[in-house]
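First, one chain by itself: the form predicted alone, in structure tokens.
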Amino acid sequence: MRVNPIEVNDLSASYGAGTALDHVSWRAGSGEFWAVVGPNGSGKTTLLKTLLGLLPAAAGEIALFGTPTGRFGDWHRIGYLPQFSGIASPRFPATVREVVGMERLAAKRFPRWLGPADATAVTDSLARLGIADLAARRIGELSGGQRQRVLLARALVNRPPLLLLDEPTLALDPDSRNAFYELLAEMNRRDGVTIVLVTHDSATAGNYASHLLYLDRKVVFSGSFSDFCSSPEMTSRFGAFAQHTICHQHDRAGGAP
């Protein structure tokens, strides 16, 4: 039986005395591309961190690939790209090859060391992202767009079937941002990677993602962009203009998925 990469049932989570997620139920199917949007403080980042076990759930259940997170051990099947943080010094000593290789080490048991198969995986991941020529460069010397490709190469070096990304385009200029989205959409189409993308950029994400999860501590909407576009409830909540700005169903003739 085919299982969903993510199943969330009646999930609640808190920060201190505040409620970050309130009885959230949601699932992401295999090969789907989800954009997770909502206002500031709506629980988007909390959702990702709770999925990964970085934050505890106050209530509810999470299953990854059919296994409850408490028993889940195949973390190499999940690629994670957290919010972008700049590397302050161009003298930061790690090379691009070393940064990507760290993810291969993380998936190993002790003693940890990189063998020929790992070196090949790193090379392949860099080539897949079009940055093989940067392998020997220090990551601190790269532009924001190049660094994000390196970090995505690291997240993908174990060929995970599930990719979680938290605001990955915040530090990118418009051209780099669009190229990054195109890259994600290509991986989703070509390789069938399930993608969950947390973003404030709902208008742009709608050009690439197939599904939308709108959070405001609770689930406001979960489904395809087409269903969001045709939902009277979403029209009454957002207004027709904002609704169609998010859904992009009326400007897809140019080749969006």
Given for the second form:
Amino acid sequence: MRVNPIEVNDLSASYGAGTALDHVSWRAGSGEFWAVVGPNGSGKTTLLKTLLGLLPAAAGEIALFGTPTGRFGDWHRIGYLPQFSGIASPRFPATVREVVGMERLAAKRFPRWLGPADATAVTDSLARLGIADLAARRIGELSGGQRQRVLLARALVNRPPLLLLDEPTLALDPDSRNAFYELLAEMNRRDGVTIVLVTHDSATAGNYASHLLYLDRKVVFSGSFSDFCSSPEMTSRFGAFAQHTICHQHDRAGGAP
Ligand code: ADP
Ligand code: MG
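Provide the structure of the form predicted together with ligand ADP, given the form predicted alone shown above.
Everything in the complex follows now, all chains and molecules, and the chain you saw is the first one.
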């Protein structure tokens, strides 16, 4: 039996007085593609940061690949694309190859320098995202779509079995956005990568993801899209929004109306 990449039990988190996550329990199984949706300020980014240990939990437990986060050390098994990255700033001085290479360095304990295997991994990751030709360019001079591909190449350079993405397509035009989602879908299908995608784009979420986590500080819904779309309580709670945007994949597939 394969162990769940993510298990969260009764997790609460806060910034000072305000509660950002309120007794959240959730698990993501191996190979699942989760869309995480919810209004602004509903705790989506906080959840990812808490998973990654960037923010302490006020209460509750988190296990990654079956290991409680306090003892977890295999961070290279998790690729993370943050909502806002300083590396995406126009003034960031590094080249594409350096930006992606840094993530190889981060995965090392000893020796902490880059060798030929790392160079190959960087080249492979760039090629995989169709940006081999950008390797020597400075990241600051790239377009939004190119930059986002570089950040994804970086998140993927260690071939992580778990990928956490926080609104990765906000800055992308519709064409780049679709290409980006296609790429995620392919990694999910072909390589079995578990994906957690925070997005405002619920229509797209319905097209690509297998599971839905609806957060509003608390868990409003957690489960498969088919359960969401076949549950009268859920569809009445979310009304036209759920029927017309989130559930349309099932309409098109000839499933529930
Ligand atoms: P989402 O990603 O769903 O938009 P966040 O997880 O960023 O929501 O935020 C959840 C709540 O925590 C919001 O009320 C937000 O204002 C608050 N919050 C987020 N980051 C900080 C911070 N660094 N300091 C104080 N409050 C924060
Ligand atoms: Mg956010």
